[in-house]
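Quick heads-up: it's one chain on its own, the form predicted alone, in structure tokens.
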Amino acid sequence: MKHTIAITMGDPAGIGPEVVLKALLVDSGLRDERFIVLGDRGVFQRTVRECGIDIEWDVVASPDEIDASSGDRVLVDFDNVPADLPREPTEQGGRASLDYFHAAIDLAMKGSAHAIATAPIHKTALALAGCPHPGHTEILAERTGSADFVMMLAGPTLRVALVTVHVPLRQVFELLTTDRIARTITVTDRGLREFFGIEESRIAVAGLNPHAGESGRFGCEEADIIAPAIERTLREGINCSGPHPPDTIFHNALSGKFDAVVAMYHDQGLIAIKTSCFETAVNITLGLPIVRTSADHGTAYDIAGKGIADCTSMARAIELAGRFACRRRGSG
């Protein structure tokens, strides 16, 4: 049975259409897959003209039209935006992004797709479209009823899981609790086992403050909140350590001492992963009943339509979605 991956075009005004087209031309090394692309045919045709890339696929107007006779590359044409949409966040682009994504979730929830790979969307466009969530991760959690979910950024040499994600820095201190950190460690350990096949994972937990608090001189969160979470998960049999000083933890992970780092907030983890693995990192949502990966970059309106967008992250997101689907279905 084919592994079916639903791929969303992302914001139609950004580089999503380009990187999706380019990524589908990359040999992932996987076989026996079907790709269902959810997007807009007119936008893709504009991309073909601008970037000089093309692809053959069957085109349908609705996911319901896909059947056994459909090919291995299918475009679901929503026909919901003008091809000349301006290269900026718009309500129309945000609404289209949501249409593609919700359709992909529907396919996955009813078993018609075994994984989702998403091209980038723009948070301002989502807000203009009336979406209360800042991104894919939170929408997926709500749609699937998942309380314990974790955003992981994974590159070839570094994996980082986040305790808090898209919140102002001042709110991080309010959101950090022992329970939340412990859940992040637990979900990360489970994800390393399920998706990466790491049975005896080594998880490093970052501190919050400089020098991990320096025994309380620079903050007490390490002793009061983070260390109890580590102690709890150690008792549950998870091999984790810390709190480690944030300024050295990523160097040690890149040196091979750890399989993943649990970071306390967005930029603490993403600065490290985007410095070390900018083109190759993939966004993975752990703790869901759905396999979901995403390109780890933004819409890049400034270079959209110029044919220079790097598709490496998108191609790797599609590849990992396929591999994770194989593992979850017990065939890889």
Second form
2 protein chains.
Amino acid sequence: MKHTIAITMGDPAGIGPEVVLKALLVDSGLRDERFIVLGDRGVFQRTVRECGIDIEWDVVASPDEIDASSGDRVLVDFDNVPADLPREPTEQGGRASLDYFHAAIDLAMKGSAHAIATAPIHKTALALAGCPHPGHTEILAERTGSADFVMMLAGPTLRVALVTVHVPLRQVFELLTTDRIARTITVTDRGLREFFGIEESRIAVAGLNPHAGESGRFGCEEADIIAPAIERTLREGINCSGPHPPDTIFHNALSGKFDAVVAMYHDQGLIAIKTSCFETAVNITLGLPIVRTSADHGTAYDIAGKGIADCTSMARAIELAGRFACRRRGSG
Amino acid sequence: MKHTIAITMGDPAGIGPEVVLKALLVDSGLRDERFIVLGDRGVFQRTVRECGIDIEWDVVASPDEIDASSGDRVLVDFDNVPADLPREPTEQGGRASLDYFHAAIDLAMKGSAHAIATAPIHKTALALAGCPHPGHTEILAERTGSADFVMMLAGPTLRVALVTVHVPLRQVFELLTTDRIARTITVTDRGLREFFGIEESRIAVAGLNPHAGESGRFGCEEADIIAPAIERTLREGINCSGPHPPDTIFHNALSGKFDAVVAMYHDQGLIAIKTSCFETAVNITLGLPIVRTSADHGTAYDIAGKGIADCTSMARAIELAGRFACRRRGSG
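Pass me the form predicted together with another copy of the chain as well; I've looked at the form predicted alone already.
Now the complete complex, all chains and molecules, led by this one.
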């Protein structure tokens, strides 16, 4: 069986359909893959017209129709949304994007797909459709029953794993515990091995305060919470160091001294990634029973349908999903 | 009278002497400048030997000896420290670096120097010498009686001004007020005009929380504190916008959409600067009666005396001090 990547179209009104089409036309270097796109044929036809892209694929009405005779690019047409949906968050768009994503997860859980690459969805559309989660990662965690997931952003030269993600900065202080940090380090170490083939990873753990607290002068979380987590994971044989000053550690990682940086909060990690690898970073969920990557950008309703969306991140998400699937199956 | 730049040697035991010597040998493109270096001749002689650099300058024992017949490079030899000081923070090193800096400030305050460029000093050495301040900026603010100073980091493609600086992250929440943010925007706007000649500046103001709070979902400081500061400064005719999502605004500024970003806390701004312009960023103090720039790195005791320190930041600090002095005098 070929390595099979399930690709979701994302919110039908956003740039998802466009970046998926464009990304499928980029040569990923993968040679033994089948791509199953979960989306809506009418929306893709509109995108083809608007953006001047053309693509050939087999179209089926359900994943069950895919068999050995199907080609390497298959569209599963959910036929669940009008092609002329307005370019904004809608209940219909939210529900449709959930349909694609749930189907992709189910394919992966039963082994019919070996990895998932997702195009962007929109929180407001999800909420309008009655979904309580802010994004893919949380939906995935719930549907796969996983608690220890970690969000990683991976650019070509920098990988960042986050201890806390979508919470007010004020709330970071109560969420940061030695347990949570140690768990993030452990999941990151395992993810580097499983997904990137890095057997002896070097993990840098960032501090929380300026200059990593400067010996308590600018804060005590480094000594009280972060250092004990590093000591604990070091005892488990994981090669991690820190707490490092947050302002310079990403530069050091970019110059090749570390395989990943564990960041304490959303913007600490994302400012570094988006400043250094804006178009090329991919979002990866570690710690799940299934492999999932994602384009690291939003639905960008304002430029949807204009043919100007950059597909670099989506193409890298698909490529990484393929490589991860291949590595996991090879080692599994 | 030539544009005169006072340059401090910094901590005698750090890389200050080396980067000052090397930077003076870089062609700054400045043609009508005099450089007055405040330091110790014995320490410089040791640096010349250790690092294989040579330089010619006039040596005087006090700034009062400098007159029209002095050359364009003058060393004021304080003769206040042994050349073989250990490569670590010491009381002697701290006191000596304060002597150079105080003299530079006094030269600038009485108009004998038009700008100051400083080499790195060390907080611990300052403390050992009985100085209560963590760094140059605070010493300068006290000695010039200035309250509204703002720390800016300027790389070739990104400028960042900080609302709060050297405090624990936890303390940022109590320090962030509409007044303080509005003042920082105003000082930044004036600084861009005075120092960079940008008459119609475009200032981006960062949010505090992930996605700039996402309409209150991830925090309320954007609506409660930051937006009112932007409204107030807009009414004063300053072209500022925001609060912008912190993770993407620096990328947008790097691509030329803004002249400066006002950051809410140390690492928000410094992660962006150090990830994108590590060796080239210069520290500038805005809002002072005198012009002051500084190399954006520390004393690096561990590599001092080895001849391997990178002088890019110090050279840019001297060059910018020269250009600022020239612009200020021209417009003054």
